[in-house]
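The chain below stands alone and is given as structure tokens, in the form predicted on its own.
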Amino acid sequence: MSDTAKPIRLLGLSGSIRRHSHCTAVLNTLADSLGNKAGGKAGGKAEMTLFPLNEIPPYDPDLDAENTPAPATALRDSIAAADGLVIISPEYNYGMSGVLKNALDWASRPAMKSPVRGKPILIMTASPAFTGGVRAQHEMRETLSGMMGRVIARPQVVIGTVHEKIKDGRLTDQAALDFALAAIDDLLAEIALLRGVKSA
């Protein structure tokens, strides 16, 4: 099967470990929408699996050689196996949260070689607040582009009042959940084109 005809398999990260996370939710209605073939044109086309961060340890550099954590080393593997990343964060202090950030150090290595290099990669933030995290974007678009991540330019995904548009740990509010599904499809569009170019 030629690259461009296989599924296109997407990573979920959450930012918030919470039981009841909204980012997390968000994402588990992203992946349900994408197994839908009634789910915009991204629907049916892609899949998206979550890594839970729960258990990924502090960075501690001494770690990082020979005795890697399990977790970590997971992490790594997931994100290597995956054609694209949906990154979600709350907003905390005006920044992504410490949960993400230090997964993603984890994720930066070996430098300059980590399975991040290259990736493309959606960010979303989502708040109680007005404002939907918006200023954390700026922060983890920084990280993941430090990291040579491939973040794509299009619209910020922002999703306020979110405490408002969750109902039973899923997104209820259909305009956000249309324009999360149009960056989903940017996405894809991204990942297709260098598919295309690495096949040509």
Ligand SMILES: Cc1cc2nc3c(=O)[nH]c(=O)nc-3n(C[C@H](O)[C@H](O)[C@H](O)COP(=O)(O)O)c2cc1C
Second form
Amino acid sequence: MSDTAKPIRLLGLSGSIRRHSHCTAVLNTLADSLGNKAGGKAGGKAEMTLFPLNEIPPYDPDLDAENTPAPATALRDSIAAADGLVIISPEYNYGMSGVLKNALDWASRPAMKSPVRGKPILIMTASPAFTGGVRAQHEMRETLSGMMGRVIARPQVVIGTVHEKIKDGRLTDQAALDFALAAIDDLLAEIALLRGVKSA
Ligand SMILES: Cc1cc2nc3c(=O)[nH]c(=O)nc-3n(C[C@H](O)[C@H](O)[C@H](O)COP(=O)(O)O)c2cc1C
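Show the form predicted in complex with this ligand, please, because up to now only the form predicted on its own has appeared in this conversation.
Next comes the full complex, and the chain you just saw is listed first.
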């Protein structure tokens, strides 16, 4: 199968490991929509799996040098196997969550050759505040750019008052869902563009 005909595989990372996380609920809803041909333009064009960050230990260069913990290796392998990443974080004290930053530190190694290098990435934030976690986005973009990830250029995806938009673990606010799906469309377009360049 040619590279351009292969189904697009997205990996979703949520910066919250909370059982009833709003951020994880947003990702799960997007994954559902992608699997559903009626789910907007992106529906049926790609699949998304989530990699939960619960088991990722605190980053320790000694551990990484001697015997990289299995969850960190699994994270790197999952990123390497994906065509693109969808990363959502809550805003914790005006930045991304420590859980996400720690996972990104693991993913960033080996330096200059990490699986994140060149990977198309869509970032999002969600918060019960009306600001939707927007203050964490600059840090996410900077950190991922430092790892040479290809954070796609587009207006920020922020979901404010998210607690009013989630029901039974799914994003039920259609406007917010359409807003996020439009960003997924942009990510898929970037992946298609890069595939085209590679096969040219
Ligand atoms: C340590 C901590 C710091 C927080 N700081 C902020 C903040 O700076 N801005 C904000 O909008 N919300 C802040 N919040 C609220 C989180 O955005 C909120 O708990 C959110 O629902 C967490 O995401 P989750 O539902 O995916 O777990 C903070 C929460 C915690 C626990």
